[in-house]
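In the form predicted alone, a lone chain appears below as structure tokens.
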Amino acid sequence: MNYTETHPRKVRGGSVHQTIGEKMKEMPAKTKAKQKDRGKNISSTAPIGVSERRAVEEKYLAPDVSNFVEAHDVKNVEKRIKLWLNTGYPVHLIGPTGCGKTSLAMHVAKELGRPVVWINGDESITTTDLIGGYSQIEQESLRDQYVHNVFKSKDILKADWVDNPLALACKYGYTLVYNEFSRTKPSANNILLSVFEEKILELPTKFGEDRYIKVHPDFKAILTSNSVEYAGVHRPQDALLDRLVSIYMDYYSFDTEVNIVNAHTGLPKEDARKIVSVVRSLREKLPDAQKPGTRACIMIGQGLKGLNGQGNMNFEQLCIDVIATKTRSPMDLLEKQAFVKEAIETLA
């Protein structure tokens, strides 16, 4: 007697026998991809590709930077952090609102020639922001009726864990901007202890043998925070503190801040000086926390420059609806308009 492969009667819809071809025909593609790599031994921690890990990366562009004015002033900050980076310790930029801190730090990052990673401090950042986590649960399920009065069912549960911006630069060596680092809560940043003391990452969520990461050897780190005067800022804790090198920066330079004005807006230099000069002259006189900066003066600018000239009204009121931004009261408001209205005098 002849053997055939597909008995003629059908059961419950199907055939009785099926080949190994009609079978794969059938099976899910995620179980035959399976299949395939056990065939091939491929390990599930192989390291991931490089098409991979740019498409990973994609996922945290970092601002750019335009514009950069290298003055002298500026240089000098920008090698003692080069210098303490090259060393090996992580650095802390402190210094007041719009004093040019993360504009430093991504220019300085981008110079060191490797990726860039990017994270924005605030209050509801945790340590899963910061390292990752188990996005999904996906559940698979394979039924396998080859006899037909058997029946095999087998479910899979698979959890996908995804990296965060922490992960990324500790397992690949990119360079971490960790930007208004103080206003996390320092709970949260209770990660990086092992990371800048240890060199390495633990990830307390995390299953199994990757649950601890060796830092890569070119990871560097820059943090930038406000002082602690500021709404909204932490203290971080001082554990973390001795594992840092903190740099204090302030106000640029008259003649720089004055040539960061022209190179954002275009304006000419006797503008930019005009601008600079109200916004210093009203720095002496406002609290810390009020104090205008670099920042100000730009967006000053660009309001001037969609004047086009059209009087020194407007560039009043365009200098008060800027500084108006850090006003909390009528009252602080008119001691405000005062005092710009006393620089412009000035400058007449």
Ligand SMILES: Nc1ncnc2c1ncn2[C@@H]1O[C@H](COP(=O)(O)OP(=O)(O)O)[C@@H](O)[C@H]1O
Second form
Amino acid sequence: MNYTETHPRKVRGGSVHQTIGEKMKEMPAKTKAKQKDRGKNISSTAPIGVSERRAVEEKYLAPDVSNFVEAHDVKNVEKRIKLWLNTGYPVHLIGPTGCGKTSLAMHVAKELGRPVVWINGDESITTTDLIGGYSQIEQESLRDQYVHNVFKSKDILKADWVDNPLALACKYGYTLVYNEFSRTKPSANNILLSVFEEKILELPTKFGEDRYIKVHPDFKAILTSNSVEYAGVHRPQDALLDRLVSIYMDYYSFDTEVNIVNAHTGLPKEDARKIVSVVRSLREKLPDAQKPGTRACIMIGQGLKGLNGQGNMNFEQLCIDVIATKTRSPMDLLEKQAFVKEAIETLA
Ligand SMILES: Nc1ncnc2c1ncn2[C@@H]1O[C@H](COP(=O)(O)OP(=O)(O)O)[C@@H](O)[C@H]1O
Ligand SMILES: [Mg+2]
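Provide the structure of the form predicted together with this ligand, given the form predicted alone shown above.
Time for the whole complex; same chain goes first.
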């Protein structure tokens, strides 16, 4: 005897009383494939397709590293980072603002050849932002009348879990770049302890075997943080610091900074040298929190390019405008102006 499924119950928001066959017919091909995969255990060694990888990268906006300069001193740090990552340890890059931590972390991460996911630490980040959570609850009603006097009825509630960067990286073996991780409250970062030590990610809101994810062998993490203590930066817990290999970075050498300015602005090396000399001499005079980094060199370079080489007066103003950013008072500014003047005079 052939049974025909009938679905007499109507609910708001479109019919849910179709047979599964009918539903599948109406679905676009993409959703069909997704539906087919649902419930399948995610194998931690599942290969990732190029399109999937692109989607993840786009979603978490791993910034592009353009005009990267691989000078001798850059390569040296790069080698150390790769060594520790390949040995299985997460690497923590620590250094002053603008010395090149983020660019180097992104560059190395991309060189590893795995998809790169990215988190930017800040005060409002929670563990959920790192691992993911339930995005929505899907409700499904099924009521079948197989035989005229027999009803089968069931309501199914399904919670849709969405992975965030840490869970993605742990599951599929991506490279995680956690930029300025010390800006996040230490309690939100606790989740990293078992990832780094026991190689297990625990999803606190899940139950049963879904609660634990075995960290994929290709998972790698690069964290960055600022060595200069600003207000609002949390001191990471010792337990976490103990699990990281920390590489202290300082500003690159004079020549490397010149090459970086040249690569970013296209200015002749002679102009780049002038800029870098001024910025480096300001670094010697200003307190840690106000020291201008390589970013300041590039900004002055862009300004100079905009000026099309019109005189020294303008160059001085450019330098002042760029380094005045962390100035607290007119007196402070006057002092900086004097430093810039002095630095430019010693150039001549
Ligand atoms: N090796 C490099 N090659 C090219 N540009 C670099 C390099 N290192 C740093 N930069 C540039 O210097 C600036 C500061 O670098 P960034 O990585 O943001 O520093 P940090 O993260 O330490 O504050 C950025 O504009 C970046 O593009
Ligand atoms: Mg940075």
